[in-house]
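First, one chain by itself: the form predicted on its own, in structure tokens.
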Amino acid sequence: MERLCIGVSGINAVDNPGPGIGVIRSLKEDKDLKIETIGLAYDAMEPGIYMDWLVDKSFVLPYPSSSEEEYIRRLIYLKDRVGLDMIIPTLDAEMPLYIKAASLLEAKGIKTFLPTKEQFDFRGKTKLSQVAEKIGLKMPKTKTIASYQDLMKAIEEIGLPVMVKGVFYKAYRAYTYQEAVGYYRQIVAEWGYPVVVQEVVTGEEMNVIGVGDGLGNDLGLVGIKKLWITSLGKIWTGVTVKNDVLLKAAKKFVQKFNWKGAFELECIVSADDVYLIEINPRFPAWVYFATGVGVNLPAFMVKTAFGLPLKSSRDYSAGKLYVRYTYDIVTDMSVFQNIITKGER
């Protein structure tokens, strides 16, 4: 097959690392694609920039609350100057601009496998308890406030300690009013309103991560189980798990939603219950797992973009561990001042 060029966003591999490294280390090791990467980047200190032997080329964007056509026309300029195949965004805030924008990329040959507007939508933190009936998981209390005296009213409901959590991204644990109110005043500054105020459910942290084709099918799922997080709440450490409760859950919502491109579900395990807390439209940054126990999920999604064919056995075993780490690179300081005057490498 031809040598295919993927963008893929989200190199920020700091202590908060974004999923893209995952994405692209993914993509390497699948031996029936030729993968040519190029990572985009926002600031000429992400990581990704110097990782040379996985990522072939950089350019730095214009943040996506920019000018929407700003934004377009640099992807379009990428376009021409590499021959720009597809685009795997892994970043919330991207999420809308390129969904908004896919015909548009499509037109000029830039492939996209995103969710629609609507299936963006409903899985935000206002609809999700919706979602959660509908493929069988249960939900924290959860109140969606907009102003002081809301946010009063939802802690007195709920009960300390709350999440108090924005719409879109941004999580707290508060433990007193004042904490409440410190983090929900933070959000409001961020990220405007609604708030949503959330029960603190106990047990074990589970996510699934998966892919869907739009028709109601998954290419493929893995489960996992958080063994220690960062105290940005990131998975250090992990281990694969085959929850039949959560494996279910993430099928059905694929089915019932014909949900197109990757996901996570967030959700809390006690005892029988399952409580969904999150669903994330992308990848997550530990996606590398899910390659690691060989469901290499970014490679069979860019593989039924292009209407390649995917192996028949998606299967994985459970009991398989995942450990993070830091690297260090050594490089020359040309490279930063080549990406801070061009916005590339």
Second form
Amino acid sequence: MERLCIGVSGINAVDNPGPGIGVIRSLKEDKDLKIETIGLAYDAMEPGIYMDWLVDKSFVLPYPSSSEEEYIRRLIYLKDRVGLDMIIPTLDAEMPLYIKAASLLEAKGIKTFLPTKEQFDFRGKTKLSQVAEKIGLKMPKTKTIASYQDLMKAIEEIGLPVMVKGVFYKAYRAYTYQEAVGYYRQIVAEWGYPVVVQEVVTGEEMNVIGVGDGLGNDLGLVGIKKLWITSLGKIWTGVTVKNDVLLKAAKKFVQKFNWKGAFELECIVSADDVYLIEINPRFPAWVYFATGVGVNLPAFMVKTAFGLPLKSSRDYSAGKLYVRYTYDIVTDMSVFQNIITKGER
Amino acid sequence: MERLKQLAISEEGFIFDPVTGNSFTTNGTGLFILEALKEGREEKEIVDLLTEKYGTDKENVSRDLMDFMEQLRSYRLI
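Same protein, the form predicted in complex with its partner chain this time rather than the form predicted on its own?
Zooming out: every chain and molecule, the one shown earlier first.
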């Protein structure tokens, strides 16, 4: 097998970690693949840049929101410079750009494995109820709003407490009208309209990670429950579960929508009811958990993208524990200097 | 008792529910009851077995078993 050069973003292994390091670690651990990993960073301080035992080279990219042309130019430079064969973007803010540029990148010899724009759009927070219905999950009462009046009306209909959410980022629980208005204004100021107001459902938070091949098949699915989360709501300890309703819904999601690429279903399980909260169109930051239990989804994705065979058994056991930990690196200032002055390491 | 059959129960009394990801601990008596339930024994039969095993009166055993069963129900394990 020849060496593949794969670019992975989200190497910001911080308190709200990006999924990049988990993806890279998974790729490095696959016995059939020989991967040179390229860390795609947005800031010289992203810890992945300094994790040279996993990330072979790192490059700083312009922000996807700055200039699309400049961004693509930088990727093409990377193709020429290191022979980039594929990119696995892992951050929400990058997805629209990569989806739009997928065929251009493919023509330049850089593969991606992403959903279509239509697929990306329908799993958005505003259309999620239609998806939930089609895959047999419930959905908390949800209203999409764009004004103060809408907000008041939504709260009257749903009843307090409510979740006030941005379409892409941020979610707050409001117990009073005043709190809801505060969060609404905060989200509008930071992320703009519309805002989503949602019923609060209580229960166990369970998630499924998977990859769809775009033809209705999944390359593997793993269900987990978060046992311990940080103050930012990020998993710190978790356990694998085999919840039939959850796994069947994930399978249906891939089949019904011919989903292509990585995804994460975020659900709340309350007795026999499973509520769909969100579908993320990318790997979650805990992607290595699946790899650790034998379902190496980043490797499966790369193999499928390059037409390589997959192992036939892609199952896992329930009751495997995931524990995150912190780590320290001490390195020379020259690495930081290089990344600041040259934008690469 | 389908739910009970799904549980992973260790000899030390650690119980893991693979459907919900919840875990519980129980003592030797709890383990004995869970095993009996998994074997499909009726509550009345379990009371007799416990009375014989611990040499105590049926009334107490019956009340404690009822409490334990209620706990299992509240955790949705039966």
